[in-house]
Each structure stands twice: as C-alpha cells, then as structure tokens.
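The chain below stands alone and is given in structure tokens; this is the form predicted alone.
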Amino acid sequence: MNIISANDVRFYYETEEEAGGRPLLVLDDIRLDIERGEFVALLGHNGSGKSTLAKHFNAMLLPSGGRVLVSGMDTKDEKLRYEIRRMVGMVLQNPDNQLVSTIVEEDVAFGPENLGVSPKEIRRRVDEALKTVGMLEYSDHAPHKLSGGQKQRVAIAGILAMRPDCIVLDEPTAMLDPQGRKEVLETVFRLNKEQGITVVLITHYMEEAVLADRVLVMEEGRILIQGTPREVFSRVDELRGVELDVPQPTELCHELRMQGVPLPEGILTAEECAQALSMFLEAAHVGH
C-alpha cells in the first residue's frame, strides 16, 4: 500500500517584481508512489526540485496543481494537516534548526507535548526514541554541546517520539564529518529495516543512495530516472549529463570497461569491484 502518492503535481514559486513577477515553475507533472516500508533516495543537483518535492510530503508546501495524498489524505485538506505532519516527520540539513530546548530529553518531548500526549506516555516515548538512536545516556545533556552527528540523531529522536510512519530527511549528513555521517546513516537504515519506517532520503552522497530500495533522479522539476540503485547507477553517461556522480567503484568499473576490460554492469560497492577485478585477473592468468 502507498503511504505517499503524488498525482500530476505542479508547483510554482511566486517571484519578486524585480525578477519579472512571473510564477516560477519548480515541479512539473510529478507522478510518484512511495510504498509503506520503502527506502527511497532522491537525487538531483541544486535547483532540481528535490527539496521542494520533499516538502510536499508533509504539507509544508501545497501543490499549485495536482494532488499529494498521505495514506489517502489530501494535503490540501486543512483539517487533516495535523495528522499528516504527525505521520510524515521531516529532518532538516542543519540539526540546530530543529533543536528547541536546552536539555536533550526536553527537546525530544517537544513534539509529543504539542500532540497532547499524556506525561507518562511522553516519558516512555522519549526514553524509547533516545534509546533507538543510541542517545539515551545523553538525555540530560545540553544539545549545543553535542557533536553534529549526535545533534542530528537527537533531531531524529524528536521525530520518532511523534510515532511517524515515514521520515523525510533533507540532506541530513551534509554538514557532518565522516563519523557523524556514519552514525546518522546507520540509525536511518536500522529504523527502516527493523521498524519498517518509510524513509525518503535526499542526498548528494552516492554511497548513501546505494543503501536505498529505489533511487529517483530529478532534473528541472521532473523525475528523470528511477529504479533500483543498480539500474540507476549503471546509466553513468546520463547521470553525468545532469551533473551527478556515481559511486566510485561504479565509476572505476565504467572507465575500465571503456578501456576494454570485460567487467559486469551494475557494480556498486568496493567489495563488488574487488571481486569482479579478482575474477578478471584470475581468468586472464588462466588464459595465459
């Protein structure tokens, strides 16, 4: 069953008078279904429309044309918006923009309190959410003293405490060091695989997109390519044409194939690359 459906969605931004005053088309005829429990990666260079699309998934933005449905609820229906935002939580690029309290556990409690959850249930949810993201021991710490990766995990815990069915993450690792990125990605992957939470991940890092069930590539407000990571990243020249990279092992194998080395398509990881090269070298050795 679909948790999110976009049906012929268009979206215009109103421009300033000095820019001509004409509406700017940002999303054009988007048709998309995201299934419950799916992990979807959304790619595209800056200005492709991916963040604008993601903000339609929890009614932060409303379509200028077409409809967005969340579990069958139309985001344009004002009476349903509260429930839609509880169901689809959003994690932003800069965790400082989502941390509102001076103590970690109070920050995580903020969402459930606004939902009118009882104090006893809030206590249970806060502890459970912090434990899920590996931050329970920091419950009485000041958020501003945490590392970037820890702050982002607290932001995710704040969303989890609201019991969402889907989490949309808008470049959550862009401002983090490699360790922070690893912490956040492992948390997101575990939430998807162990708890069945639907994940929509906007990222510039191709090795993060490799973890997804499905990859969507956006260009000029449209969905240009979609498929499994293997299907999408095998289209190296098309991705380069819209200024996107591919995972480094994929890039290496593509370049070697261009030089006549018979390596298989669809290689995504360093391990797969090493195995394919090893098999090629063994075959070449046997041939001699």
The other form holds:
Amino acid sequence: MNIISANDVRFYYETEEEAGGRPLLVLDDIRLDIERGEFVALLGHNGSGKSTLAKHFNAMLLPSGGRVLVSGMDTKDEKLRYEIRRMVGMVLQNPDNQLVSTIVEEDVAFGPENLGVSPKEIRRRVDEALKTVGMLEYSDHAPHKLSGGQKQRVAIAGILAMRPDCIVLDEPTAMLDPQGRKEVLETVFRLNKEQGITVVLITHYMEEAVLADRVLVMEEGRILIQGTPREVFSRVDELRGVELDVPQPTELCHELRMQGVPLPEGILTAEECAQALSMFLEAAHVGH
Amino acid sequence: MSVIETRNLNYTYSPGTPFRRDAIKDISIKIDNGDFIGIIGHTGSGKSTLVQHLNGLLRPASGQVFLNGKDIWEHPKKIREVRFQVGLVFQYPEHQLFEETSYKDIAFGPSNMGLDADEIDARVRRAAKFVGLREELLQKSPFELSGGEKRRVAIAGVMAMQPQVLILDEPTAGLDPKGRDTILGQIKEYQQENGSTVIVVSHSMEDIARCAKKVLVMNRGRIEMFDQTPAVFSRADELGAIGLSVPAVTRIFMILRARGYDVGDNVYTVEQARDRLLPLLKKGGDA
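The form predicted together with the partner chain is what I need now, so please give it after the form predicted alone.
Time for the whole complex; same chain goes first.
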C-alpha cells in the first residue's frame, strides 16, 4: 500500500516583477508512489527540485497543480494537515535550526505536547524515542553542547515521539563529520528495517543512497532515473551528465569496462569490486 | 625556509572552569612555502583550533607560532598584519557576508589593508575570476546568490588580500558534488598560479587525496601523522582506528593485496586505480 502518492504534481515559485514576473517551474509533472516501509533515496544536484518535492510530502508546500496524497489524505485539505504532519515527519540539514528547547528531553516532548498527548504518555514516548536513537543517557543535557550527529539523532527522536509512519530527511548528514554521518545513517536504517518506518532520504552521498531500496534521480523538476541502487548506479554516464557522482568502486569498474575489461555492471562496494577484480587478476596471473 | 612554524603549541578552552578542555596539545609543525597541506581528523580533534592559531585569532596558552621566522605574538598590537598575510576562510563563510554587493564584500579585506582604489579594484576582479564568479554577479547583493556562489564570494574576499598563506576550514562542506569539484579545482588553480601556501581542513579523505601534497592527521588535540599524502594513506588501519576512513579505491587495493595480488599501493583516486590495473589486466588478455 502507498503511504505517499504524487499525482502529476507541478509546482511554481512566483518570481518578482523585475525578474519578468514569470512563475518559475520547479516540479514538472511528478508521478511517484512510495510504498509503506520502503526506503527511498532522492538524488539530484542543487536546484533539481528534490527539497521542493520532499516538502510536499508533509504539506509544507502545496502543489500548484496535481495532488499529493498521504495515506490517502489530500495535503490540500486543511483539516487533515495536523494528521499528515504527525504521520510524515521531517528532519532538515542544519541540526542547529530544528532544536527548540534547552534540554534534550523537552525538545523531544515538543511534538507530542502539541498533539495533545497526555503527560504520562509523553514521558513514555520521549524515553522510548531517545532510547531508539541511542540518546537516552543525554536526556537532561543541553542540545547546544551535543555533537552534530547527536543533535540530528535528537531531532529524529522528536519526530519518533509523534509516532510517524514516514520520516523525510533532507540532507541530514551534509553538515556532519564521518562519525556523525555514520550514527545518523545507522539510526535511520534501523528505524526502517526494525520498525518498518518509511524513509525518504535526500542526500549527496552516494554511499548513503546505496542503502536504499529504491533510488530516484531528479533533474530540472522531473524524475530522470529510478530503480534499485544497482540499476541506477550502473548508468554512470547519465549520472555524470546530471553532475552526480557514482560510488568510487562503481566508477572504477566503469572506467575499466570502457577500456575493454569485461567487469560486471552494478558493482557498488569495495568488497564486491575487489572480488570481481580478483577473478580477472587471477586470469592474468598477477602475483600468484 | 618554513613559512609557518609552531613550537609546542598548547591551547585550553574555558581554563579554570569545570568545562576546561585541552583543545590542542604540544603541536610542533613546519610548513614550507608553496606547500599544499590537508588537515584531517574527526570533530573535536583540534583541527579548527589549530588553524585559528596560525593567523593569530587564538593566542596559544603556551608555545609559539612563527610566520617567516618571526614570532607572531612578539608585538601583539601588530597581529592585524599577520591576518593579512595568513588568510583564513571559516566554515560556512557565506554566513558572514554582509555588504550590499558582492563586489563590496570582496573589497572589504583589501580596503582594510589601506590599498588604493585601483589596486583594490584589480584585486577584486582577479579574485572573482579565480573563484569563477561572473562579472554581473559582482553588482548583485550577496543574498541574491545561490549557496555555492555565496561561498565563492566569501572565499574571493580572502583571496583578494593575496595572503602568503591561505587557510580554508571545510571549504566544501554542504555542497553538492559539482560544487565540491568546482571549488577544489579553483583552490588548486589559485595555489599553482600564485605559488602560495594553502592549507585545507576537511572531513573528506577523497577531497584531501585529490589536492593535498602533504597531510596532517589530528587526533585528540595531538598530531597523529604529518607526512606526504601517499605515506599517510598507506596507514589505513591506523586511520580507521581513529575514526577516519581511506577512500574506497584505496580499500579495494588493500583487499587485493591481502589476497596476495601484487597490485602495489599508494592508490587513492579512481584515475590512479584505473591506470595501475589496466596494464596488469591487459597482460592477461594478451597472454
């Protein structure tokens, strides 16, 4: 069953008079269904429309044309907006812009408080959410003293406390160091696999996209390529054409294939690449 | 001769309070004129604290910093001049743009140096060219520009001071792959054309591998390694132990070597890997 459906979604930004006053088309007839429990990675260079699309998933933006349905609810229906935002939570790029309180547990309680959840239930949810993201021992700490990765995990806990069905993350690791990126990614991956929460992850890091069930590549407001990570990353030339990277092992295999070495397509990790190369090196009697 | 040298540099945040934290400990390094240095280390390892000592933004608790052989704190009132010679571009420098136009923002540094109007104009245009800012963007408000363009205005502002040493703290953070490549390419070009010393702080091993000749690895406020790039990247296990990871192609070569294939080491870009593997693989094809 679909948790999010975008049906022919178009979106314009109104521009100022001096710029000619013509509306700027950012999303161009997007048709997309995201299934419950799916892990979708959304790629595309800056300005390709991926953040604009993501903001449609919890009614932060409303389509200029077409419809977005969240579990069957039309995002244009104002009466459903609270329920839609509870169901689809959003984590943004800058961890400093989304924590509102001076104590970690209060920050996590902010969402459920606004939903009118009873104090006893809030207590339970906050502890559970902090435990899930591995931050329970920090519940009485000040958020501004945490590392970037820890802040992002608190932000995720704040959404979990609202018992969402889906989490949309807009470049949640762009400002983090490798350790922080790993913490956040592992948390997101676990939520998806263990709790069945649908994940939409916008990222510039190809090694993060590799974890997804499905990868979507956006370009000029359209979905240009989609498929499993293996399918998408085997299209190296097209990805480069839209200014995206591919994982290094994939790129290396592609380069060697171009030179006539018949390596298989769809290699994503260093281990797979080394395995494939071993067979060819064996055949070439290198070092054995 | 070393353009920058530090001797037994120590710095502590919030000394005398319960929040006291040693940020850097006993740092002694020499950086030669014209070097391109990459500094890596996880968050809190002391990278940013170290570079802020190199232009006198932070004053060491103990130890000394030398610029062209002179202690920069010998005359504390002249520390401003050190900042003209050692230009520092902060993390997310676009947050610090403030002028009405990009042109004025880039001109701010050179104006403070007391240069005449013609010289300032020449420097602004030269710096803008280095970072690839189109002429028409110069008269726009920096706030009308895209994130990547803003970042380039901020970098140009420091380049326009024509510092002997240019330091950039995470210049590619938060950019998309294209923006990352562009900015790194421009920094590299700037370094080659001016022969100036460049220091780049980064989390990205791939970025460092692509541009730096030498790498300084920081861990818990101390220097873990400081050596030529290939020598540092060959110590993948040690890097892994302190939470850093080598580029994926480097790992591929490590696995192959571990399996007994004689493919050599010192590979950290896709191009190097391809050029190393092709002759080996082709040999088999011809046999």
